[in-house]
Structure formats: C-alpha cells, structure tokens
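Okay, so here's just one chain, in structure tokens, the form predicted alone.
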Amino acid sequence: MNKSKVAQSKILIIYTGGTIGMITDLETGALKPFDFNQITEEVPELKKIPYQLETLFFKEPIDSSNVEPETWLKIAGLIEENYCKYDGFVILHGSDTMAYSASALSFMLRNLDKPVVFTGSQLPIGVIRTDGKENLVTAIEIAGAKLNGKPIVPEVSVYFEYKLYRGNRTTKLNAEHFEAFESFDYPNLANAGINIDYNFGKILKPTNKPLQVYRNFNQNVAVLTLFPGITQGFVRHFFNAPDLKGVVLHTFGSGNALSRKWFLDELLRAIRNDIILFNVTQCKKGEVIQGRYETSKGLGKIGVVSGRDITLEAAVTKMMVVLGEQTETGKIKSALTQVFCGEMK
C-alpha cells in the first residue's frame, strides 16, 4: 500500500496475532481478526503517514500464550527474507509474551541495523477506546524514523503507551492498564508526546555488518523460582527432569538463595550433571551480586552464573539460544556472561 508518492521510508507490518488485530463481528458480537489488507479502513490515520506501508500476516493468528520458538523462527525468517526491501519492521503481537518474543528476536537477529518494533494493545483495534491505533501509528513512525539518512533506533524494541523500550529489557507489568510494560533497569529509548523524544545515548549503534539470523534453540530450559518452604524433595525432582540442560535460578533480592547444605548440595549435583544454572533476581529492579550476602556466596563458589540485571524473559530466551549454539560447559557459561545486545550490564 503506497501511501505517498515521495515516501521517506518503506515499512513492513507483520501481524502474528493478538488483541490489536481484533474487531467485533456485527452478527455474533464476538471478536475476530480483521483483514490486514484493509488496515487503513480500521486505522485511517495511516493514510497520513508519509511512508510506504505493506503488510504480511500469519494465516492462523497465534494467541500470545501459544507462542513458542517456532513462532520466533517464523518472524525472524520473514524479516530476513524482506530485510533488503524495507527500512524498518513493525511486529504486531499479543502482549502477554511480547517481552519473551522481543528478547528472543534481539538474540536471533545479530548485526541488526534496522528497527524492529514490537507493539500490540490492551483493547482490540475495533473498539472505540482502543489503545491499538496510537500504538500502531507511533510504532510505524519510529520504525521509519531516520537521522542523516540512518535509522534512529536500529534494534529490537517494544512500543506501548507513549514509551519505547529496549525489547530485551522489557517486562509486562499490568494486565488492566494501557501502560502494560516497564523497563525497570534501563532507560526508555524514546518517549512520545507532542514530539517523539529519542534517548540517543541509550540506543544501540549499528554494526554495519551483514545480518545474521541464529536459528538454533535448545528448549530444555526451566525456571526454578525459590520461595520460603521449598523442599529438598521438590528441588531434587525438579533437577531430575529428562533432558534438562539449563535452569534460570529465580532468586531473592540481589541473588540470594537458601544457604542450607541440602540446597547447595542439590545445586552442585545438578552442575556436576552438566546443568547450567543462571542466577536471576525475582526483584523487578536491581541486580544479582553474588557474594554480597552470605546467602549468595555459595552460589558463585559452586559455579552458578550471575545474570546481573537481566530480566527473566531475556534470561530464558538467551539461555535457549546459547545452549543451541554451544555444547561445552565453559563456552556456555562464558557466553551467558557476555552482553550480546544490551540485555544486561
């Protein structure tokens, strides 16, 4: 859909599923996906954007609760296929697992030098009070924004309710308000008001290298969330899961865990069975500092990897990617500590 004879940018919108793509069926009153080929009928504001807009959509929209690595591979494949044709990409996605998908794509799309902006909505686009129209319009503006001929935000991001976040720093915070997301340990990449104010110093710089898409995932990953009263039997049973390769250890405070001998023994047994342990705090803000307190000293000593200030969503997807790329324990641990695309300090 060419919206301007002299377009500034060419943007590909990819609809994967989610609330934003729903309208009300006038006969049944039920919500149903609308035809994205007719997107300007639902969002006439798009006609005023001086970009060339084209759309692709999954034939069978995916509820975000059903998203899995195959979905990420499909999105990444569409971006790779069309990478040279477009200046930026907008991914329409359900909000529940958007932070996981944005994190996964950030690790998959190496040397990315074009914007990939995830967005969605809390209310369907066909509802009068929808937040979907503003989210979509501004996400497109950001995806096509350039300065001196170069994309302003050449990384994977999430735009929601007037704020642009780094994708792998984002967490869904609220299921009821339009401000559904937050980036607790990294500043916003942009804030949208009368103008879109970009935080240039916090945006990743392009590498000027060819795009590489990493497709290997190892899904034999789990999250062990600690809580007062957790038992040895449960922990031992957890680590005996078949084919388990990596565990995000969801700890208290600055990476603290039980200092009970039985707990450290179970962790050590898992490590000796070549299970990688990645320490991530349950706190929304702050970071893991192993050894700050007595209750985390033992973790570093036995070989638990510190996730510093990485989010749970980024930790899970990063571990899947790293385990898919590496098989040697030392290389896996080393890769987890490296910063790939601004996902942690």
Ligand code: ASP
Contents of the next structure:
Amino acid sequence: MNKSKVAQSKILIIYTGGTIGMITDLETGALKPFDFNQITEEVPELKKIPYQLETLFFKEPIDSSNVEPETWLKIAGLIEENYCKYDGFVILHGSDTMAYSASALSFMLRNLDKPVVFTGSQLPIGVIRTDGKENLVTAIEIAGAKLNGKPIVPEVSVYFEYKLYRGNRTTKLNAEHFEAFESFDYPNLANAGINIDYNFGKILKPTNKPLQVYRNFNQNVAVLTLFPGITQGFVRHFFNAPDLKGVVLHTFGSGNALSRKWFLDELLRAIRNDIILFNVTQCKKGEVIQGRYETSKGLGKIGVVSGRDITLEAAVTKMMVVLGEQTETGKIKSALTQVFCGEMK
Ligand code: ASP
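Okay, that's the form predicted alone, but what's the structure of the form predicted together with the ligand?
The complete assembly is shown below, putting the previous chain first.
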C-alpha cells in the first residue's frame, strides 16, 4: 500500500446512535445514547490515526430499532453533501438493524466510488472490554485505505470483529458474542489481523460516474414468513392489508411453500391485486431455485419473483427502493431480478 497516499485520507465519521455511544442510565439501569463528543475522549487512539478525521452526529442519537427510511435519507444526505470533501465515510450505527441500513444505503448511493463503512459494537465504548475501539479504529483505516491513489473498498460495507463484509450481504446473527454478523452467501471483503487482508477480486469496482442518490421509498412492503400450520384466514387477512404493494415471501429451503390449492389461490389473488411477491428463503445459506421441488414450481408459474440468495434485509429494502422508483408491474419485477450492487447472484 502507498503510505504517503494513505496519510492524506480525509474521513467523515457520522454517529447515528447505538451501543457504541451509549452509557448506563443510573436510575433505570438501561442503556441510553450519550453525547457523541465523549467518543473521542474515550478513544484517544483516534488521534494517532494518520488520517484527517472529522465527525458529525445526529442531534438525537437513536437506538437502531427506531431506524426508518427517514434515517436512511438523513445518512445519505450527509454523505451526498460531503461527498467531494472526504475520501471515505464511517457510519456508527446500532447493530440491531445495521444490515437493513447498510442494504438500504447500498441501493440509494448509486455509482458510489468511495468507501462507506458501517460499524458499531456490542459493548459501549466506555466499557473496559469494549469491542467498539477496535471496530471503530479499523473501520476508519479501511475507509481511508487506498491503492495507487484509489479507495480499496468503494462500496457500502459492514466492519465488525475483524471482518469486513459487503453491507447488503450481512445478517445480524448473535446478540451476545462480539462476532455479531455473518455474510453467509458472499465471501468477506477483508479480514483484519496483523495486516488487513483485502479480498480484491470480491470488492466492487468503481464506476467513475457521478454519485446519484435515490430517495423514494415505498414502505408498503411486508414479510410473510411461512410455517407449518399457517392458516388461510391469516394469509387472506395479511394480503388484505391496506395499500400493500410488495411482499417478501419468506419460504422454506430452496424457496418452497405449501402446495395446497388455497395457498396458491391466495397468492394469485394478491398478484391480481398488483401485489409483487419476492421469494426469499428462511435458510441463512443457499438460494431459492423455483421449480427445483414440486412445492416451488407453482410459485414461478404464477409470477412470484425469485430472490435467489438475497438476504431478508436486502430484499425488504430493495423492494422499498424499487417500488418507490417504478410503478409498472413488469418494470418492478425486472428491477427486482437485476443485481444493483452485488446483493445477490
Ligand atoms: N440496541 C442497539 C442498537 O441497535 C444494539 C447495538 O447498538 O448494537 O441500537
């Protein structure tokens, strides 16, 4: 790596909330967000990083369970406003919905040519055994890392516990261990040990086009998780939700669903009401192959779109973005099938 180039990197850290910047409320014992300025006090190591660091923070930091499209618009807006001034961005965010936010931002920031690295922590940064310091310091290092003057990871990623993942491939799988995330169907973009070992062949290439920010979300999206014993009454009621436009059909195995006539009839009724169905497997690893089993053949035939190996988090946010952009059924389906930024095969 060219050290003199690395030393010039200018990084913007955006603190949105989450455990990394939380303290214990002495009265209630619950974790609550604290003034972001304390983060720099808590991590004096930041002063030793050979980059120029600047910080912005949400006036009211949020627990990531309260994230909504408004939050994504706020983050994307801050990145867009500051895009030319910085070489990379680190987004400090609660881990609970980080996979959703990283997915949403990956779909919003089209032609992204600079690193946007999400990170957070399982223990607050002020706690002695915190995982937050390493996550923050390495996320910053990655956001500013360049090779021949070009950013090494010009995409939306998640850094957690020595691993860098493609953001829209992540899932939070552990509420206790420091290793909170996994990317089941796509290799890590980097592994951090003594050195940061980048998986160059798996990182998206820059487009060299101007950044475009997509801002229209359609929130009339829902997830129908199948389970043995699901009733027709429930499925009918679900599809009757007002204004429903898109449904992630959360299916078994390689995209299988019950093959009972009533179920396919309910799906058909939904499709006739212009509701788009996106088939995503409940399995963490592997992909939807409609038609592999008898129990998924019917889905493809009636027009359910295969989500292949997309994660639930990426599927939900992709649907919101696609339904916000397109109104014609054919165009919506074809957009869902397209790969925007490495979110599926
Ligand atoms: N509840 C917290 C949040 O997602 C957990 C975390 O920060 O990791 O905001």
